[in-house]
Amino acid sequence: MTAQASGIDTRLLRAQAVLYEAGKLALSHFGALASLPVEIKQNGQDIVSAADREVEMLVRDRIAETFPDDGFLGEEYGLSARSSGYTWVLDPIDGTSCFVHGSRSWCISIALLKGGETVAGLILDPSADELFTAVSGGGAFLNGRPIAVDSRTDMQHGLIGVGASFRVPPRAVSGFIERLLDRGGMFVRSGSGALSLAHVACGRLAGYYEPHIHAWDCLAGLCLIREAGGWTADFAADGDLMRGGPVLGCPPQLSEDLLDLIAATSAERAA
């Protein structure tokens, strides 16, 4: 084993203690919705809760207290670069909304990146008690048992996953939609985009798209889905990971498709 190696997966071994203690204090949140402070964003649309602080500053403080040299980039508390190499990616409650309102579609997702590459992926959904990893060339596992894309599915039998937000414009979502539609295929939203990438790696969906997602949303997931040996675009390839951009994963078979629809969509913005 070379000390890379080594060293991702001691990372993962204390990152899968650390989430489930923090999916036990996101739990405890969940329920006892009623008292749980909630507050807009600056932009007027986000929301953050004292669910999403308290899971991202726990997160924070088990994994420095383990690997003080190491970064961390979260949602909720910014970029905090160490000399290690190593950086953390966290969402500390992916689908802050559905959280709020009850609903059972969100998750914790945390990414590990060695000089600026992911090598490992980490979601956890509390509700369900699943647990999804990944480490780079060692394939996706789902509590401990390997996962799969669904290889045989295709854009009229599968059902898309598609996220939206504010960041982008309507029609970038609906003339998508609408194409897909089109083809016969089939789409969901969950409100959670790591859940769903998540999903697609464990073949429960046919592929995942957002015209504009955040990397401590998404990492992880990318991750997940490579490593069930599915197919994703390009993110944040230029490496700045505060900017985001789209988001695309889904078995081989369907790239060209999902690709087609995408950008039949974005021609038609253009025009």
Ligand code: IPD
Contents of the next structure:
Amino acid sequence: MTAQASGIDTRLLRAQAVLYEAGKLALSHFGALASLPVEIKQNGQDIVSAADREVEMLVRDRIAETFPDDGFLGEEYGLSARSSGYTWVLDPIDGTSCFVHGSRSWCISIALLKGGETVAGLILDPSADELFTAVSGGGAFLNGRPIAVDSRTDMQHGLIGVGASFRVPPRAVSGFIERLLDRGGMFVRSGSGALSLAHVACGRLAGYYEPHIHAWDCLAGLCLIREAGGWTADFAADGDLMRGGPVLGCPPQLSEDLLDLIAATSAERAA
Ligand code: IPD
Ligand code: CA
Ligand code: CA
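Having seen the form predicted alone, the form predicted in complex with the ligand:
To see the whole picture, the full complex is given below, headed by that same chain.
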């Protein structure tokens, strides 16, 4: 085992334990939603709760205790740069709107970057007791069992996850959905981009597309998809972790079809 591999493996083990602890904390709030403080960030669909903040602080503290020189980027408290070359990227609760409304479509997502490359991804769905893990070059797993994207599905049979936010014009989403339906495909929007990507990795969804998403929403899920044999479009290819961009991941046989739909949607918007 190389020094780098062992550094990643040690971090993966620690991250799993921290995620389970964070999952218990999140579930304790999920069981007492009537008393959960919630604030609006940009609009009524973009919110933050005390659960998001507490989960992020817990994960930050635990990672800093064990790996004080690792950088950390979390959705709620931003970037703390450090010197080890490793950076953790956390969404403490992805699917906050679902969470505060009592819907179980939420998760905790954490990616590990080494020199800017994603080398591991972990997504915990506490409600389903499902932990998705992947290390670059080591495969993808659900609760320790290997998973794979659906290598036989096609546009007319599979379900495509589609994400939406007010960071892009509504037509960027509805134009894609219209074209997908025109081709005999079908969409679902779960409310958690990260969990949707994990579901692509294990074959429940045939792909996930969202015109704009952030690094904390998707880096772990994209790593899972690649390690499960899937294809992912480059995300934030310029290494800008803060700006975000479009996200697309699917089994390899669907990439061309989905890219066509996205290109046609973009062309319509540019015209
Ligand atoms: C959001 C969810 C949603 C996606 C949005 C994200 P949040 O994250 O992943 O599914 O469509 O783009 O912002 O706010 O629940 O952490
Ligand atoms: Ca998110
Ligand atoms: Ca979040």
